[in-house]
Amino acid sequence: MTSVQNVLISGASIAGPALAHWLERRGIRAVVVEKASSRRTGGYTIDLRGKAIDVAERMGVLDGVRAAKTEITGVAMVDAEGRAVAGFGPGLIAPEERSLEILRGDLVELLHEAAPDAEYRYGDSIKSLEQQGDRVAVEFDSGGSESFDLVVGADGLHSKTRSLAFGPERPYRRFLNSYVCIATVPNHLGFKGEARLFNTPGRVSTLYHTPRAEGAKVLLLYRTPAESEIDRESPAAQRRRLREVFAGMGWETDRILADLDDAPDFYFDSVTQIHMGAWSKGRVTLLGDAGYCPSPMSGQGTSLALVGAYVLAEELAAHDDPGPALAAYERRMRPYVAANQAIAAPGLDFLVPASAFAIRARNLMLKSGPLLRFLSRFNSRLSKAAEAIDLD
């Protein structure tokens, strides 16, 4: 039997819920600090792709997200007048049995539900910790304090826990040279279940519907060579940096600028990935975006944070001593990871062109029909990416 029987998981989106079902299905005490004052709903789109497919349907919540589908039909690339000029339907990026596309918002329902008997603790975060041998003594904001067996940070991108445990972020962030965007803002197309996406060299301007949403989705990502630090600025500096950007763009992207004035989840980020020489010290861990954040362009950051709770949670239980559970966890998720952060790079020349002529080679490769569909279906990287572990 695992000598951690209690454990606090910093952050309550997809990899700490996630965490909190396996631990309670092994009788683990688990308490989930979330520095939101409630449970975050709405939200994008988000993937399950391959064995995230396996470790969903293990946790009995498959049927759940195949019922939360987002129901988006295709994707039309539009030119400055909003005709089509290319397209793809859900199956083209990857076998349709093996990618299941659901709101980010309907997964953490999900998830929360999978896991009944976590502690959940809103508007609180870990203020301080301090290792002592086989416990780990955190203060927390609120001003409480309490020692656990086991503190696992899953608490995204930008992670408290992680500078708490191994310091700044700066050291392990790989910023791949653009900014992202998404909203919710109203639906003046009348969209119904589709995508629709405008680019110019080095920036997209996407709007999408899905039925389980009111309104629209937003996205805009653009190209930049140097690293600011606008991501840290607030919104309004944000919003004022999109429109020095994207202004003039053409199609819809000066109405969907004035829209996100009034947009209720308003979020703007770098397109980073993490990646660190080790996810774990003494009986610290961190899971999901905040140990191996893959970036948005890679698709996978959902995934990862399933299939890496899985695994932690496993190797917790077979093993008598955190220490080696700690390292077959590394062992086991090291190369499904390094798999997913390779293919960002491709996915972001994909969805924005660096250049005028990718772009049309992209929209002319779109048209090359069932060619184009056997071999994304069969050899793409990301398929192949999204099956690289073995969970058994």
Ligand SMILES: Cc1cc2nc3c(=O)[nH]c(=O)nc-3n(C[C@H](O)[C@H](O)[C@H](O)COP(=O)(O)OP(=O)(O)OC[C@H]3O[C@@H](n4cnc5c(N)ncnc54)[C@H](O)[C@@H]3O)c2cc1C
Given for the second form:
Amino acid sequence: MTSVQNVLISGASIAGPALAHWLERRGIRAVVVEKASSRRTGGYTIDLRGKAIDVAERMGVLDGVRAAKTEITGVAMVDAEGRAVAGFGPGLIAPEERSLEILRGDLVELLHEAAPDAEYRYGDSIKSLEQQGDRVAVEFDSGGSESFDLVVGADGLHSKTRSLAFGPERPYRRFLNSYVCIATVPNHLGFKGEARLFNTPGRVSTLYHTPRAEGAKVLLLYRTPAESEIDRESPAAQRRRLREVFAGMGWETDRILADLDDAPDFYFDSVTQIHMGAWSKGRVTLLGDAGYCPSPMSGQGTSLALVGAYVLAEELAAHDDPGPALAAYERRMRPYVAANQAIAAPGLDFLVPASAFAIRARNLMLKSGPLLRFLSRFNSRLSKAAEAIDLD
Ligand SMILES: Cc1cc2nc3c(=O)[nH]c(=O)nc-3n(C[C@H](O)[C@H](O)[C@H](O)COP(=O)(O)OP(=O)(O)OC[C@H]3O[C@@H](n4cnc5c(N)ncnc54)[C@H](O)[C@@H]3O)c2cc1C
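Since we've got the form predicted on its own here, give me the form predicted in complex with the ligand too.
Let us now look at the entire complex, which starts with that chain.
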């Protein structure tokens, strides 16, 4: 039996509760500390693909995921006047039977329900970590302290656990030369389960609606040659930057920019991957975006988090000592992570072509056989990456 009986998980989004579920099933105590003051609902669309669907089934949440599907039935590329110039339906980016789209908040809800006995501590965070033999001594921002057999950082792209155990984020970041904004705005156009995308070179302005949420979701993404500090500045500064980049772009973009001022859930960040030589140090390990964020452009971050949680729990249960367990977790996950991180660049090229020529070529492709053949190559690359791990 594993000597790991008492685990602290930092982060209660996707990876954290998924790991708590698998630990709980093996009788291992899981404490989950989350800096947000309560469970985060709503959010943007995410995907479960390939092996993540098998994991969801084994967790008993697959029916719930199917019931909460976003029901976005078609994506149209529009011109500056809003006329559809190309489009695609479900199944183009990945085969429908191995791909499910759901709102992040809905998945978080389902995962929490699947781990009812985990001890969630909201509004708190790890302040310091110290490895002491076969325990990790943890101090919390709230003032308490406690020691654990293992600490798992499932606290996302800007993981505090990673910075405490491995040092600052900078050397692990791979900036994909773009910034993204997501927010909820009024559904002025009365969309019903549909998405519209408007591109100019290096920019995309997107609105979509799902019957699962109030209002419409906006996604603005722009390319830039150089990384700046804008992702660490205030939301007001980020809104100003978005206005500089997008104002006068055309279509609904100016109204979107105005609506961002009142958006309840304004989100802005760099499009970045995390690449690390090792995900574990002693009895601290990383899971999901914290260890191997593939970026939103891969569309695979949620799947990596779910599959990572499953593999980590399986290896912990299979080994007496955490050292070999963490090594096996990493060995099994590495090729799968690499395959999924590799699809971010073609994903970005598809969503935000860099030139007017590339926009026309993509739209033509969407309307013609050769383009569709190209896209199905992307589809098969994504599908292969989504299946690229053996879970048995
Ligand atoms: C704009 C955008 C679009 C995306 N689109 C897609 C998509 O289409 N398909 C897809 O599959 N994925 C998508 N993703 C990626 C997906 O959201 C992530 O890969 C996935 O959520 C990773 O889960 P996680 O649990 O590892 O990290 P996260 O979901 O980032 O969760 C980290 C959690 O840790 C908490 N936390 C942070 N710091 C601390 C701290 N110091 N102490 C305690 N708690 C802390 C956070 O509040 C959060 O709850 C997108 C992401 C973004 C940002």
